[in-house]
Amino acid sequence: MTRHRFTPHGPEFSRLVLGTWRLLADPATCSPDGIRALLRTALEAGITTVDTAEIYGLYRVEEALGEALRGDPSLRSRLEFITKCGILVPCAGAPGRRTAHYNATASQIVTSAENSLRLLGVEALDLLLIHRPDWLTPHEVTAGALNQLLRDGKIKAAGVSNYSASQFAALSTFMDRPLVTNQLEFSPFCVTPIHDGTFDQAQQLGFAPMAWSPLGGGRLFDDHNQAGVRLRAAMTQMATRYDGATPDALTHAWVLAHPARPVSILGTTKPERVLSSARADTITLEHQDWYAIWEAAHGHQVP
């Protein structure tokens, strides 16, 4: 698996990243043994980076990962951890929380980061992202918390998720060290980052974005979704040119091909699909095949 440096002097991660949003929704990965098996499969495929968030599994996924890692500490030293903070929703663990909201205040960011360190059982987070922009917190305040965590060595790098280009630029103004990524929804079904300036900004500033939901949140394999049906049919036709690559691998290869150099986050918890998806790192799509995938997903030729 190719190693991918997010900025010229920033952190290095695997080109494909193991996502954990659905980790506790799959009976096979609800136990420490199941999680360890999935992590070992990812490592076998060369995927060394794990993406999670404090809110995943209603605030239970980080704890589950930490419990699994305690059962095999050797795994921890072979993996990098990216986590996100700043989304607060009502749940059993927060009885006073009435409304889902974003919170990127300094105290909340520091509290969340320290809680993630404790739950994951790591000395420092390889990368901490602000999960969503908090409209009520000044960028200077959010940056102040990230700068403090960087100075204290509690996080090795900082970034954001779901920020617009202007929000990214505004927050960057107050950072002591450059933000290293913007994690965005990007797939053949959702090409918003190509048009809203966020991928242009990534190329301009020289950082690698991250792509969440690269398979369209399951639409690729939904027989009732016409775009997914069209896309799988197109990929079946072109698979012979790529040594029989699966739709998973071809879709991730499509994401990786963009010149902004995005990394692609795997949403699956199935070992066989992790291994097949990892082939994306070896696939270079022909120019017209990239556009053929876009065309199949959207149902018309490029404008």
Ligand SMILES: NC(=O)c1ccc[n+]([C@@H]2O[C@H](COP(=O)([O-])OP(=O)(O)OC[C@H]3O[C@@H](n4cnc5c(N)ncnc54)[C@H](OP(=O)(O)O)[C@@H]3O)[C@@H](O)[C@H]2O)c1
Second form
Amino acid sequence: MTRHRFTPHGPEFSRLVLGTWRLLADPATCSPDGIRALLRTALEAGITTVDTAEIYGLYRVEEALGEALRGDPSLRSRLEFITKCGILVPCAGAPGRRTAHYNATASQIVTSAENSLRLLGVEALDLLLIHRPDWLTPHEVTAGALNQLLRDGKIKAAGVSNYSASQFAALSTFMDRPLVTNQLEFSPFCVTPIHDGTFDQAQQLGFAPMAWSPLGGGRLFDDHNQAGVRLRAAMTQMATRYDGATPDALTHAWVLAHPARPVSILGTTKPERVLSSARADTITLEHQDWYAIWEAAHGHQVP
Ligand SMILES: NC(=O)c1ccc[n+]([C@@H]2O[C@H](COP(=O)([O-])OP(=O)(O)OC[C@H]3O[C@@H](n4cnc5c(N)ncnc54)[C@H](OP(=O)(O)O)[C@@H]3O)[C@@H](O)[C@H]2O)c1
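Could you present the same protein in the form predicted together with the ligand, rather than the form predicted alone shown above?
Starting with the chain above, the whole complex follows.
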């Protein structure tokens, strides 16, 4: 698996990343044994980087990961952990919380980071992201907390998710070290980062974005989704040029092919699908095939 340095002097991660948003969604795979099996399969495929967030599973995924890792501590040292903070929604564990909101204040970021460290059982987070911009907190305050966590060695790198290009630029102004990523929705189903300036900014500043929901959150395999049906038909036709690669592998390869150098975050909870998707790392799509996938997703030629 290719390693990907996010910025010239920044951290290195695997080019395909294991996402954990849906980790507890399937009772068949969410036991500590099931999670360990998923992590071992990812490592077997060269996927060493895990993407998580405090809010995943209504604040239970980080804990479940930590519990699984305690059962086999050798796994922890072979993995890098990326987590996110700052989305607060009402839930049983937070009785005073009335309204879903974003919070990127200094005290919230530090509290969240320290919770993540404790739950995952690691001494430092490899990368901490602000999950979504908090419109009410000055960028200078958010950057101050990230700078402090970097100085204290509690996080090794800082980044953001779902930031616009101008929000990224504004927060960057106050950072002691460059933000190393912006995690964005990107797939044949959602090409917004190509048009809204975020991928141009990544190329301009030289950082690697991260692509979430690369298979459209599963729409690729939904027989009721017309774009998904067209995409699978197109990819079945082109598979002969790529040694029979499956639609999931070809779609991740499509994401990886963008010149902004995105990494692609796998959303599956099934070890066998991790293996089929991992083939993406070996696939270089022909120029016209990349556009054929765009065409299949949109249902028409490029304008
Ligand atoms: N920063 C953010 O705001 C943000 C937002 C959303 C997600 N994320 C991150 O991005 C990761 C990926 O997002 P995602 O989960 O939406 O990814 P995705 O890969 O687009 O969608 C995953 C869904 O597709 C299904 N799937 C995958 N391969 C399949 C196959 N071969 N056949 C049938 N179904 C298949 C999975 O089901 P199975 O599990 O049954 O395979 C799952 O339900 C998340 O885990 C999270 O880490 C970040």
